[in-house]
Amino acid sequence: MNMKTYINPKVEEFAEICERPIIESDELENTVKSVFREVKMNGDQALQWYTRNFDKVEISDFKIEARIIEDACRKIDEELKQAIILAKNNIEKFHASQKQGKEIITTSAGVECWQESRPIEKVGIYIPGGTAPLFSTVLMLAVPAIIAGCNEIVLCSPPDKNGDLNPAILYTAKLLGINKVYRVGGIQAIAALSYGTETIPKVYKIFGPGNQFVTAAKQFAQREGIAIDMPAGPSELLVMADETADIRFVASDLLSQAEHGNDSQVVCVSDNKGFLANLEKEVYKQLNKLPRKDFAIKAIANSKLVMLENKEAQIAFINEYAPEHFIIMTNDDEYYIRNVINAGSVFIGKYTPESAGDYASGTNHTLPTNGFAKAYSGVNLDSFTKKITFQRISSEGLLNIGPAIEIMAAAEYLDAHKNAVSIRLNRLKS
């Protein structure tokens, strides 16, 4: 199947061109509250009973012991031990940077304003183990939490086909100092972090990315009240490429989402109608010697060449789209640098391969899809903290914003918020 091609498209187009794979149906959102519904009332047994159903495996117990997480980090060659670590370093380099101190604002003589960071307490993170297990996804998010200063972390994946999670999940955790690990994956996953069973407890916030069912059962989660870091669904890319950029670099780049999983979508615009013409003969070209050609090519399917001849143009395709992930390979990179708006994460020139904010860039790769790039940013320390609001007011402070507050409350009607300020403003004149 060719991949779908736009020839200078117009504006009133985008929208529709900018769609992605449909993923919601009134079934699978019928399927997660079920889920939910069992997994609130029967715990664990109904944990058991989704897993045998949903993974084919039969769990009897979900929480990962330690002397199993032992042997599975000996079963990690060092290569790939010291790969993560440096991931790690990285990591927890670009996150600690974003740490704000404390200032305090007089924002009238006498009145002190200040907002401070607190950890969320509690928070799940649920790592997607299917035919990919993302052990990277532990570290982006367990680090940040970690430097937050959250209480207590639960990672949640799915299990193998014999009821295991991969081994380089468990070093990761282990690596982190994550002690509470549990086999157990999906909307049921998910349920079970939002009201706690007998073995897994309740969070405050969830987090991790996830397909189509996870991504629903996050939502459903919010309306029971459980925090979410975003609603991100499958993955998606966006290269703006003209013809100075490497046509392979340019394929691979897009194979490399594209293999993800068969509802990922990539798109590359240019403003070269020939180079993307052979950008999609060297996309198939470089899609026969995958091990996941099954996924990608599936993916492709749902890919987009788009050809728009002027930089507005394309600054305004691309803002539409608001892709998860924004590639730019062109002679004026610094144009569509100052000019993106909505993005999840940006990849500057032809030496940087998205894969690097996947694993060991240090920025973050749990990011908003789906459109949502356009109110949401991607996972951050500010994800894991709450932002505390302080004020001190003085005697002399009051007597300078009282009189302001009196009026204002009494102009709303609410005459005891104005009396609250009156009585305390009768003591200080007499």
The other form holds:
Number of protein chains: 2
Amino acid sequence: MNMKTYINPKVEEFAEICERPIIESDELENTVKSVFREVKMNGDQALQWYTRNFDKVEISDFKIEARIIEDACRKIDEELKQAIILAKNNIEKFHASQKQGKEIITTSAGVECWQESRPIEKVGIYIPGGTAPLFSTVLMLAVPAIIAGCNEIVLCSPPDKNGDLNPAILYTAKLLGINKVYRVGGIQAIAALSYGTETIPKVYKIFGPGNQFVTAAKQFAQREGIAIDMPAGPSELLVMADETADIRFVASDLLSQAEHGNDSQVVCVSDNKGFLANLEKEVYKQLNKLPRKDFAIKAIANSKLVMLENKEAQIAFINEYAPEHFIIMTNDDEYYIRNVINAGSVFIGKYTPESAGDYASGTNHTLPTNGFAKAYSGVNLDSFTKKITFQRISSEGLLNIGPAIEIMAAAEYLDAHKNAVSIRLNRLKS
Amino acid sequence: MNMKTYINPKVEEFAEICERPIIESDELENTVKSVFREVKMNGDQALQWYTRNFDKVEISDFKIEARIIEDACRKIDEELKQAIILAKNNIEKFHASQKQGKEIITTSAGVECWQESRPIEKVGIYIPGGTAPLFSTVLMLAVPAIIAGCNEIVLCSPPDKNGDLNPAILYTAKLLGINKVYRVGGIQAIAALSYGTETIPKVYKIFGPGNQFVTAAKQFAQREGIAIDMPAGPSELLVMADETADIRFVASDLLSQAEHGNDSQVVCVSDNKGFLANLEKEVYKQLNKLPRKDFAIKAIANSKLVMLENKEAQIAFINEYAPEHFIIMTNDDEYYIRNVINAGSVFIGKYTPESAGDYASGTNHTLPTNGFAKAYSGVNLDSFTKKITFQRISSEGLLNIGPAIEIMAAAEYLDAHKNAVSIRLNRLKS
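Return the form predicted in complex with a further copy of the same chain of this protein as a structure block, the form predicted on its own having already been given.
Zooming out: every chain and molecule, the one shown earlier first.
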């Protein structure tokens, strides 16, 4: 099966080339609604029922006891522990640097305004189970939550056939001091975090990746008034490479993204047709050696090679695609850095593979897919806080801006708004 | 009709007292779905049909021509123009101060990470029609959009019975240099911004207040992949006042919020029972003089006076309520500033009425209602941007963090992720 190749497509064709496979969530909606209703009404009992039916395992105690976490930690190799600690330190450094101080702005004489960040008090972190135990996602979501000062961090992850969670997930939770860890997954986990049950606390915002069921559940949670990190879709990567790029490196990056799942998308843009042809050969060569090649082969078949001669067309295409991950390997990286508008995270140069950002460079790996980078940021420190504005007006300040407020309020026919100023100005003038 | 008074309620009762009236949006869903489907398929023709049926006016050209805007500007009093310019200047100053520089963080030697803000390229601004022509909302949404660098700002507002928009809305748009102004409102306007039509451009994010139809339409737009500013609900105000507060000022603030609509909510928390009893009398006294007293009287009937003796209980209640607007008039304002976690915007001291923030102090008046301040910020400069993370790793950097990435990727069974690092490390070691 060949990769789709486009040679100098016209601007009018960009939108079509950039289209992702459509994920229909409508048929899921009724399932999601009924799970939410049951969990709201019956709490833990409903969680047990759905865990028995969906996950095929009987769970009586959803909370993971400290003892079980201790046991899990003993199973982790020292080498892996050290790697996780290195990643944790880098993620901490980068997210701690995102803290903002407060700056008081005098907008008119006597009128002081400022913003302050406050933590979201209760957050939920969903860690998928399935084919890959994503302990790295525990770092990516819990580290900024802790730096932000969230005082209740609730972690849910689906139990395996034996009712257990992966030891590396438990080790990472323990390392970060998270002790509210629950073995429950899928729609029922998101419902539990949305409403609370006897054992699982209700939260104000839910973070984390997941399959189509979890994604649909998070969308429903949002309609129920719970904030979510962002809409989710399959992972994707776009590489911008010219003839100076190393074909083996580019191929390895495309494959690292393709192994996530059948529906992952990878794109390479280049000004060089020969480069793209050779790249395709190298991709299939490396593909054959991969344990997860069954996933990757399907994702590669969905993927695209785009030849565009001039830089303006390349960056226009890239901004239309709005990739989750964007690797730049060219002889003029600065051009793309300066002109990229829509992307989740950008990887610059030959020694910056996308997997560095997945684990250990320090940036967050929870990023907008499916073109959502046009309007959404990836998860960052701000995702765990909200900003409150403050204003303090002196008597002088109100004399300065009060008359404008009175005039504007009257013009909007809001007399009580006007009156709240007039009653004070009258006092000041009397 | 009396205001509901609670004397020293227990902590367990807080959640119930803080409940807002439930707004059922389910019955609207089918209407919203069919309007969206029609607008997606038939574009302007569908807009005309719905405008005829919902707004009872025939519109053939949705775009407001420059000539009409010029005419409208001539109708605005010089006094109102100057008031709008004063407000614009303060809003500009405050939102421009929210710009963030880029700071490069070296997380490990040779590993550089940073964040940069980029504008959301296309944004839609919805300005409601109805009983109050909210030209102030044009300032609150368009000023930060312009500072952020959004290059397409599309303004929609419902036409009146004659097919016109309020001149003050047009004047404000003109003042800010916005020339994409369309006379279309309600569900069909949000659908047009979501999909685009022959005349109205598609946008990536939709901002602005609205009635229950607009709110339901924005929620549906979100399911269609369009970002929105925040979930909306009726406006609300909580005043924290002790016996040092001026009862006339507090009453005027409560009424300024109550006049927004029948469903507005106002709350006063105090440590002083006598103060609350006198406040209630003053509210009814001022109420009788208001032109919009029919709205205000119903909102006042929904409202609450809460006596709580100690400060810890007061702030716990306030954080549970999570008010959109929070006024502090006490002899220890700093205590509440320090301890408030959940609020949209805070107004400090006797000369800082809530209406100052609605118009001219400089802070934004698009704020989270309905308890959403627990997880959402009000609109600010960030609302019009998204943050992209960048990383640049040197060969030294990859030698430092590469082995940790290999170990973590292998532990997550993601061998192609590991391989993207190994292939580079092998090159460096060879």
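The structure presented is a predicted model; accordingly, all values stated were derived computationally and were not measured. Residue numbers count along the first chain shown, from 1. The term rigid core refers to the most C-alpha atoms you can superpose between the two forms while keeping them within 1.5 Å.
Taking the rigid core as fixed, one finds a CA shift for K386 smaller than 2 Å between the two forms.
Shown in the overlay between the two forms, fitted on the rigid core, is a CA shift at S345 smaller than 2 Å.
After superposition on the rigid core, the Cα of V32 moves by 2 Å or more between the two forms.
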